[in-house]
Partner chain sequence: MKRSRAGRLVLEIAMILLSLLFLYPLFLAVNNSLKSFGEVMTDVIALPKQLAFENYSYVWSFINYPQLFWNNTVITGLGLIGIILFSSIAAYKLARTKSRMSLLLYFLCIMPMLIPFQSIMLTVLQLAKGLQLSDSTWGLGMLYWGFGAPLAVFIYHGFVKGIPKEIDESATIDGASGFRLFFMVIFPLLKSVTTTIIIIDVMWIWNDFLLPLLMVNGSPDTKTLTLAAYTFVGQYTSDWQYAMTAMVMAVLPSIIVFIFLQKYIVKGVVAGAVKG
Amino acid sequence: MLKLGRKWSEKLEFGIFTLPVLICIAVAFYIPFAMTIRYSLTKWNGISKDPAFIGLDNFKQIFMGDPNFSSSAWFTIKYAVLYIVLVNVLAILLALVLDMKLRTTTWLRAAFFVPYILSLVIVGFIWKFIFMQGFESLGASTGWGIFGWSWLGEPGLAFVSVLLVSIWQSIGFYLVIYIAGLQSVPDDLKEAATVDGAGPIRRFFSVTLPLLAPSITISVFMALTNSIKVFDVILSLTGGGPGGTTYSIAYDIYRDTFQNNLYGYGTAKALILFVAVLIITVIQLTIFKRREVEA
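For the sequence shown above, give one chain's structure in the form predicted alone.
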């Protein structure tokens, strides 16, 4: 009886301490998510008290008759693929350099990480000034034609601008992850590979890279989720222009919901984005975790 009473008291104590957390999670996530599902099935302008229930019409219109959604989805896919590959490759290369014992290693690490502290909205406005006025001054002083290009006025260059600014701002975060991964690689394995006659490139691909698998999993996961949800840098840098060619899915949702007052329609798009991110991240984590075990 004494043991049974102690177990009940422990469960009660556990429930008392976890109940506030569960309530906060429900208020912050589960209840809004349920409301999102409800509003995605309605036609609502965000003002009227009684949204009109229309069933799956919003989803039918999104997949069958919304060119903005298809173009923004294609932009997001291109951006995500290039961002994931470039930011991880560059971060690994920089981590290899900064993992060496150089006099300026500490300062260089700080210099690469500082942009990540800044908000992407602020970074977007800074680079907008650089592209529009800074490059003009550099072109006048150097005579280089690259500074005279319309970096935010042409669709291809605007896409490249968004991609480069995003990588510049966030590469410090991935750099820290990879440096931590490199420092966890045992030195005796590198020395053994050197004794066996392996050169630097061979050591990297045969020893270092397989042991970086956990860091790669984390970095690719973060890069994937961040790139699919890209919004703030587009808002501040290009505003979706020129001519809507830099609309991402998140920006298209923002435009429909808060600019066009199509709250039900925008909520349906947000739900589709949530499901897409969930499925893609589960697949990515499953594949990479399996490779970690094999490595």
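Model, not experiment: these values are computed from the prediction. Between two forms, the rigid core is the largest collection of C-alphas that superpose within 1.5 Å. Residue numbers count along the first chain shown, from 1. What changes on going to the form predicted in complex with its partner chain:
- If you fit the rigid core between these two forms, you'll see the Cα of A276 move by less than 2 angstroms.
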Contents of the next structure:
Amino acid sequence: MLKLGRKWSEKLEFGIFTLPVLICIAVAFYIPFAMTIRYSLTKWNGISKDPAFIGLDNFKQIFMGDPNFSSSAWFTIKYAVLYIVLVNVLAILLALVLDMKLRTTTWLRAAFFVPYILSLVIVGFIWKFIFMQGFESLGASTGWGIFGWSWLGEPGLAFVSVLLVSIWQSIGFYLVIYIAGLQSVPDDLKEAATVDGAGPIRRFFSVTLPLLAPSITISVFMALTNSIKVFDVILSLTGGGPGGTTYSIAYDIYRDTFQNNLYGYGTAKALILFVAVLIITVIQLTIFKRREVEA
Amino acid sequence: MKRSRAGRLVLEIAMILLSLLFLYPLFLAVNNSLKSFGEVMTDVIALPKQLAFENYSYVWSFINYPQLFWNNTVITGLGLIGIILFSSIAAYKLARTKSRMSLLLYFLCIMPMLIPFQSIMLTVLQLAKGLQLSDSTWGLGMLYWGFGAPLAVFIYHGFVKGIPKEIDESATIDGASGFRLFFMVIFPLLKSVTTTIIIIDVMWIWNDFLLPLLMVNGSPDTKTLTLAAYTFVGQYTSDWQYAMTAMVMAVLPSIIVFIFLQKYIVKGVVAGAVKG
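Having seen the form predicted alone, I'd like the form predicted in complex with its partner chain now, please.
Now the full complex is given, and it begins with the chain already shown.
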């Protein structure tokens, strides 16, 4: 009898401790997610009383003939690949220099990190000002042609601008991860390689880089999850322009749902984004797991 | 193998120049926030002839800065308290209980990390409206409890597993159990991870844009700093001096905090990324 009472009180405590967080998570994720699945099968503008059930028509339309979707998907893929490669390569290079124990390392690390603590929307606006007004003055005083280019007005350049500003804002984050990774590479390993006659480049590729693998995994993972959802910086920097060439998937969903009031259609796209993120994450985790086993 | 001293010095100077160039956009923002309209239009890179502090007083009262700052504080503070409290206690219980149910609930807690916010933004807004949480800073703060929980539960869970069970047992013998055991004995031991979670969540909630845009953008009384700056630029498209003032005022709190807590922030961000 006593034992039974204890078991019940344990169960009760388990419930009391875990229930609040479960309710919060259900409200933030699971209930909205279920609603998303339901809406994606309907046609609804948010004004008419009831969403009309139309089965998989939304998905058909998205894949068969939605130029906005395909162009924004293509933009997001291009952006994600270039962002992941560039931000990681640049961050590793910077980290290698900062790891050489310069006298100003602390200042340098802080300087490169600062943009990361700022809101992306605001970063986008500041850069818009620089591209639109600042470059004019810089061009006048230096005479360099690149300042005269239309950085936000020409599709190819606008893409580069979005990429540059994103990298500028977030490189500090990857930098500190790589610095932490480099600090865990034991110095005697590098010295041993030097004694064995390895030059700096050889040493980097055969000693430092393999030992950085965990940091690279983390950084690529973070870069991928962030870049596939890119939204804020585009909203304030280019607003999707010029001529709709810089819409990302996330922006396209936002536009369809909140600007065009296509609730059902927009949520169908949102669901596709979820599935894409899910597949990419699962692939990445499998590769990561396999590598861990090998190590 | 040692590099020559001169070489090092050149590298050092090059890096300092690079970092200054890197921060130049921020300098330009501050620089032009202190100029008159005419000066901004004629030359962006020149220093202000006369410091136009009136830009600041104008924007300060126009966007009602103290109110915005208070809103940000309420949203971030309320969000943080709930995330820390609910996630830590649940993660502790889930890590200590060995059962299939416990494992299942743990996965239910961390799975949402895979759901991109844009996939559910419309329905979150609708649900929030139904629960009377929208158009209120308190409501928004409470929504963050759920959004912040998956990562927090994940980090706490991993950490609790490393705390020996004997600590719970000896505390039980001393007569502490349930909430007392958790808050008096376990929670203090979680201090280092709690700091990490505070740092990454403050940076996230304070600067968050899309969720506040959907939830509290309706009235000037509930806006956040970033939202106000965003709306402000929309209204003053060509008055760059005011726009830059609004930008600087929006980011200044973050920069001041960063200057003082730089070491902890960097450490917390790294720890969060490595554990997450």
